[in-house]
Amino acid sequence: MKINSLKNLANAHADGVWAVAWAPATQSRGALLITGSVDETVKLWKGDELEPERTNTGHALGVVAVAAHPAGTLAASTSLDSYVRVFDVDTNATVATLETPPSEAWLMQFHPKGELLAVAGGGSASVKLWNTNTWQLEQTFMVPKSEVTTDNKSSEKSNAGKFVLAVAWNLDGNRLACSTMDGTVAIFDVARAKLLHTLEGHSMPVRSLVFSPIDSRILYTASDDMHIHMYDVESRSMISAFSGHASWVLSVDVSPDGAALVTGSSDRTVRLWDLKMRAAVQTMTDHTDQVWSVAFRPPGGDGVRVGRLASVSDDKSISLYEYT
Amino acid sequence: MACVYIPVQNTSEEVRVALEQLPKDATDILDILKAEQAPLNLWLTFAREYFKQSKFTEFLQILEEGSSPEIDEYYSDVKYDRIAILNALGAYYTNLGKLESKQREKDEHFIRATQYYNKASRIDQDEPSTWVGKGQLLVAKGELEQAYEVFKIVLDGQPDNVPALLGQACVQFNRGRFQEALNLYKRTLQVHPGCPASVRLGLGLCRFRLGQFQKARQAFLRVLQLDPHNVEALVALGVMDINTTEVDAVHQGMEKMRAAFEIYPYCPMALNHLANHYFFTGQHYMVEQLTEAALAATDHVLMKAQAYYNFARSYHTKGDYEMAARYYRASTSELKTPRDFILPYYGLGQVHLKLGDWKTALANFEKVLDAHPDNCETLKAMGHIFVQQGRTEKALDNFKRATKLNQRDVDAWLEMGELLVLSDFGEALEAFKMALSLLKKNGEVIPLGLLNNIGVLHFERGELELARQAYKEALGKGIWLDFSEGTRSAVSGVPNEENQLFSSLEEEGVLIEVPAEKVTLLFNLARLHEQLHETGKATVLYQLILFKHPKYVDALLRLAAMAHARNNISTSLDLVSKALAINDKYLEGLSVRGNLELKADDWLKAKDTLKSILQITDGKDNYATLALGNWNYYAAVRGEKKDPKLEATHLEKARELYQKVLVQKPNNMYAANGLGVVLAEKGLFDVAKDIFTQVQEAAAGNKAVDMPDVWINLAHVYLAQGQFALAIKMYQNCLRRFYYNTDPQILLYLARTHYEAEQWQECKQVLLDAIHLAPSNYTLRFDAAIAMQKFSTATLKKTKRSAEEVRLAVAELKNALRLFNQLAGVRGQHVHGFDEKKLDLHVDYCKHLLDAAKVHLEAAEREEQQVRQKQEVSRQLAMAEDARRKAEEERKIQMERRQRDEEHRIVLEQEERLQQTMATWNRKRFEVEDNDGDNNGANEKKERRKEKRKRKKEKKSRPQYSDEEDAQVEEEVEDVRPETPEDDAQDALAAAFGDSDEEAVPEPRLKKARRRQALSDSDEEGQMSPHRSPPSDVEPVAEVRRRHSPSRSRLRKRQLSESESE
């Protein structure tokens, strides 16, 4: 289990690239990344040499989110300014323009079968849920205020600690996670559309989660407090901590066969972690600044044996590295 | 069996007379010899004989009856005889006089054997035995010139005389002369070959003195050979066995000191010998015994000398540190210099060292190096003492020049390096490396602090793996290394998860065993562990040593700091009282529970929680104190309550509090950084920027220590004296090297020095960031959208301005727009505080910015437009214009030519104008040079006219703007206050010190537990800044201002305040 750099783009973007997605192969055509960065333009790029696809503007402030539909056809990008753009990969017509006034959108992910797209929604402390035929919102799912950890000083700023940041589907589509800024991490039954419970550990923004693609009960959360815990989300037990960056965790992506985590950080660093020694196997310094995404390309596509990971950062470049 | 024959008188019989069997009474036989008329040689035989036997009475009775006046007239023609009775007589009480100790005695033996030489020459004043034996005598008096020239005088006649040689070589030897005695006694073997061993002695002794000691060990041989019970030989071969310090030789020399001492027990230097060895065996009463032998047995300065060095390192082995002094002082005081014999002084330096006399020990070292001045124990002595002295330099000094001159003085390096860790820790890590490396060259056990100590120091430098290799070595195989390498990995990083992974691991029959001199070790690997953010590992470490010792309250004191690093304050609290609850004066748990209490905003534990400590400490604790200090100067920035005094009361108490740290502790970091903040606050900021810099290099210095305080700081008061690019600079370093730019604090701070260099786009890209970072931060929002509003309006204001700017500007705004909404839109969550007048007022002022913008916009794309056409026309006018040209080009060529010479005539004219000038030019240039003057004096005047105001009105606008945000925005909306720059920059200070200072949490404990202050309160100080650009800039947007009454009656009364306050 290693990863390899194969390729830095320096300057991909005008200014720090902040997402990362890949759009899964097609047909017509293999895999591309998807990048957003904070100059406003969403950048499409293909092969292992990168070469630019297609640049997206339209977006006003940072671009701060993308994510792709599993069918490769679709993918949506958020900025600060709120708005959820959902347009189509190959044609860059755009599908649909989401928008909750007044609260934000942050990270985002599509279902794993394509039906809905889960946007946290940041300040107003909910998941919303986008049916993707009919762009209309389905469902909204609250995260609780805080209980547990109240005490009178912190219930005044609660709401804010209840920024929800990041979203992640489990394997089977049926159950959500979302996490937030004061470090709660919220599972929800999608079928029942409520919420199972929250998941203790993280006192500290997390930022990124991801499910295992091989095990529906297993998540991964990335936070501040430079951890990456692994949990049991039906036991809501925490399997393992990991700890060695040096700064924030901004990122946690897990790799096609389950087998591998890699992590980005403030640190400038990219972690590969071998998740059955449950130990950091690799440090890349490939960036200078903080390393805010990573994605594992998702299998499938024409004579794609090795797996493919990408990094993005502040320091405006993107790293792509060979997994095996 | 020897008989002597007594010749009856007048008869042919003979009496014979046994030796062995003397008559006990030697009257006996002088009744015989008188009888008998025998001949006086016989009378000498008899006497020898008794001597030998060691009959001295009887010797003497003989022979001073041969002596007597009777015997001298009866036999006054047998001259020779009767000078050998004499002589004997005067050898014999020079032997006396020589053994005797007690000086009055001596002399009178001096006196009665020179009386009997005397006499002896009255007989015959030639006879060379009797200069011989006066020869002797001056030897034993120590006479030894006179004894030369007597020696000479029997020589000159007998060159042969081999008791004169005898004599003579023993003066010569006791002048140190060796050379000389080695030959006079070479030629008395010449002459007698078969002379008594000892002659052969003296011939060793003189090969041994003049360090041939193969020849000598040969001379001392051939004397046992002849005579094997000749002590001196014994002793020499012995003392040059043990010279030889090899094992073996050395045991023949003791075996030989032996052999010595049972022939002859009172060989003082046999006996000296044999208790030294008997020293090193340890039988102490063994060495007492000898000793006391010795000194009985001789005076001789060194040998006495020694004796007593025997006696009191016996005793200073045994611990009795007095009496071992007394006898190293009485060695001391039969020596003439130390030069002879520096033992003793060495050892009386160790005993004073010991008994704490460091003066007295010093002295005595100090004549020890004197005579060995590279005796690198002595240096190391020294330098031990010099260390408790704190002379710390002239320490080092010895220890450098002990472990140059003994490189393998593992004691020298190891406390050199000790020494060098209060200095340089990069050569104490040498010293140390140097002093392990010996160790395991020896092959011997390497003490657990040494490593410890070495893995300490990589840890301070930074090399972190190295310091993971020493430790790893010093602990050895344990439990431990499974969890530090990896190999078995322990569930979580939950820290109050209790023993339970050990206890079900020894159920497990895993042995878990923590051995007490480890536990140190182990703390410090989970330290380093941390140190790599491997804080799984860490905590497991930790719970390891508190599993098998539950007291270590300093692992609870780590795992309370891991959970504060994760923020998770409770947990952080409970094992910080668990750490209490063991001991309620540990000071270490004490600081950072009040150190928690201050950020979970429990004033007024934490200021109890810090008194307590300063209670325990006697005041004395500058952790406490300095935590102290903070806590006022956060009391009097965070104005609860609006009371200036009480202000300046909080203030003045901090800087009181931080003085007292610097009083005890000058180059305390913190307590420095404290008071530049103090002053800074007092608006005295080139003296917190001298101070600040220089902390910051201090800092700089240290790798140990992380204080990004201090570069904030001086980052603050660049920006409140204006110097912008300074000031952005120093926070941008300090974002990357301390925080990996994932601060959104400085971030803002950074926003803030962007805005007041009017720098809008920056301060917007700066926001961007902040609040991608920090997403539920919405006055970070607020802020950008103000820049952006910002942005725009003087986009708009510029009077020249391309249509792409104003397309540019006119964007911004709508961005500024629909933050501002977003922003009205969550009011009702009441998230922010913002006030909702306030956000309706800057939608309006977008939205009416906006409307006139298109005009803007119009008015730029007709302009454009119209520039585009003229520049159409304009080209074709070009094209036309170049067809004239080129005809025209000739004539002008001709033009230019005559143009040139008329030039040139004009500039002659000139020159000669110019010289004529000249002089007056001179007296106008000083005219000009006074108007500077004044105008410089001017300028400085307004300046500090200005600066005055400037505190003035620091002092009026903060308690507006510590209030609740509410409260503030109304006041500022209502009744809009004079806002200069300076003003803002002023607050923007006091509200950027307010939060950084915070972390100014003090020294030393902060390397064991770090607090890192969140910045709980940044909402409100972030919020200060935006809100100090309210939409009142206007001016340049006619529609506006008519359209807009509310902000144009505001922009009348700001600039009627204004005029005011000139």
The other form holds:
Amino acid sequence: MKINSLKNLANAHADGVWAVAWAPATQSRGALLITGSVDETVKLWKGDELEPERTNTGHALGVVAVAAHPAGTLAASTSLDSYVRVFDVDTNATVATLETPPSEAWLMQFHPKGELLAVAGGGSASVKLWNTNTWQLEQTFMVPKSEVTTDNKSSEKSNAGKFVLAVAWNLDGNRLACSTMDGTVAIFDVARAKLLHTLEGHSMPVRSLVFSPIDSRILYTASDDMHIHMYDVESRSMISAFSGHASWVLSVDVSPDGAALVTGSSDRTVRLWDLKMRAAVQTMTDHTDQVWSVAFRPPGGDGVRVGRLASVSDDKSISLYEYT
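Compare with the form predicted in complex with its partner chain: the form predicted on its own:
Here you get just the chain by itself.
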């Protein structure tokens, strides 16, 4: 397996680019790339050419995350302005505007069947699930509090460190994982709205996580501790740990065939990892600043024979790669 650089688009945004996702292909068009920036805009690009399609200007502060509905028709963006904006990918029309308290809308992901949108709740120590038909808040999953020892009390319940950064659905949509600032990962049984357990092993914030597209038990996490972990969420066991980045690992994604991982880091590199070898096989240096987000293009679309991968950076650029 390998990735080849196809294009690096400098000054794609007027400020650092923090978020990237793919809107899957539909019957009328190919997949589109969605990017979100500190410049407060969300931009849509033709997936193979990186030619601009549309710009969405609805946010009042920097865009933290973008996500696409599995049908490819809708997308959502979260911002430091505490709003989640849902819009039509092909017309830019606003579908819904979801308001949250300050610091309570971070990374998000649509359910595999598209019926829910899970949003990491930041300082609320929760994950909020929004119904994508009514855009009403359907459920809130609370991340458990930590035990903290103080001078005055032997054990005091506290939410210290439980700032929820990212969320991920498994392939079946029956498990939801969320990561926190203190390095733990909570696993929920969605149907029963029940916390199953927490996964430990990271010593610093976990900013990104993704389930395998071929095995609902397998979860990959990326952390500021410079490591990527592979967990079995059912047995609560860490299968493997990957190391090689020289600084924080800010983003992780898994290839549609389930054979490779890609990571973006504040060491300014993008790395490709062979999951059979459990080792890095390639390091890309297209960016000149930290790489905030990476994303493989989902399968589907007429004439699509090779994979695509995108990365975005504080250097304001987008890089597009071919994955084979």
